[in-house]
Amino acid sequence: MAKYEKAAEALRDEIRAGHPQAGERLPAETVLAERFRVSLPTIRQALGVLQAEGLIERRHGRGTYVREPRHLVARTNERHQWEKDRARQSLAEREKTGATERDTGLQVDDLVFSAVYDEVPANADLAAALGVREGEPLVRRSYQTRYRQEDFPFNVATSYLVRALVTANPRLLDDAEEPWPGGTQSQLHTVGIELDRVEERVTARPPSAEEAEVLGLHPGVSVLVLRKSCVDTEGRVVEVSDVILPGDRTEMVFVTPLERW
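Taking the form predicted together with a further copy of the same chain, give the structure of this chain alone.
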């Protein structure tokens, strides 16, 4: 086993044993280098491994710290039925609270929400997902949501609608109408679309450089990649969204009810 691996393993074991604990500082790199009798670049390589594992966090000018685990946002698939139940309610009712507030347990005022609409032709991937021909005009809607006190959003989402399906209501083409009380299902309701089911596909990977930038992710944090497809009662896929969620603060919850014997 290489020296840097030995050092990394020793430090990992110590952290798991609780010395130092989450939030506490590790000794300086020079101290560690001395202790393990290796050069500074080698101990830095060891710390790089632990950082990539998400175990530690290095703060420039301050030191190396044990990362604290955090899970703040739980996102459950029961939100879809909940949203559907509200889609036809009065504006006053719909304005009370949204699905994100439901997930996070926060008030609307605690959240900063942004939405930008534009129009793009369907590429091969989206055309297949939406069941339309390539080049079909789509409304692209880019969303970000963050806590008011924080600098970075906890999710970024891109939603695609087939433009032809929503032109009946011009208000659906205008991002100044966001946040739309009641969400997408309420929007679709205005053009006579009812959802039959929601399909969600989840994978995980390290963030791209851009995602790490936008979400303010530390090294050693993965992202959950969610593609959500909404299928209406006629079997058409009427919306596709791609959502990126930070893996260190998001838990996705899926409940599957079973038929009784």
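Bear in mind the structure is a predicted one, so any value in this text is a computation, not a measurement. Positions refer to the first chain, counted from 1. Heads up, when I say rigid core I mean the largest set of C-alphas that superpose within 1.5 Å between the two forms. Residues that one form lacks are left out of the comparison. Compared with the form predicted on its own:
- In the two-part rigid description of the change between the two forms, residue 199 is assigned to the same part as residue 130.
- Hinge motion between the two forms is captured by two rigid parts, the smaller swinging by 27° against the larger on C-alpha superposition.
- Displacement of the C-alpha atoms by 2 Å or more across three or more consecutive residues between the two forms, following core superposition, is confined to the runs 1-71, 258-261.
Coords for the form predicted on its own, given the form predicted together with a further copy of the same chain:
Nothing else is written out below except the one chain.
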């Protein structure tokens, strides 16, 4: 193991043990270099590793600090049945909590939510995913939700609906109606659409510059790319969502019930 890796490992273990704690300043680089008996370039390389892992942050002119951990999101596949069960519940019941609150353990008042709707023609990718012709009008819905005490959203989500499927309820074309109690499945329920299944595909990649800025990602942190397809009881794909999730604060949980012998 290289010298910088040994120093990084020792500092990592200390941070995870709570010494120093989140928000505390690390000793000066010269002090750390003397402690580990390495050169300044070596200790800077070790700190660079920890910064890439999201454990520390460098504040210009102030030093290096243990990073305050951002709120973890545990996204489980059980959320979809939970959302479907709520679609036929009363408005009062649906208003109590949403999927983000379920995934984070936060309350409605803890969150800052934004939604922007517009209309776009289906490109080749979306036309194939939704089973429509290229150019078919789609309702594009862009969502961001963040913890009120943090500056960056939990993810960046873009949802696409076939406009012709939802025009029966004009409220589904208006972003002023957001946040909709009960989420997308409740919205679809208003136009007689029941989901049969939800298919999700997850890949990972480095973020684009825009994604890194919007999500507040440190160098070296990857994003998870989730493509969600909602299929109704008639076999139609009625919604496609692309969700960009930060790899440093997202946990994907898959629970698969197994039939008994």
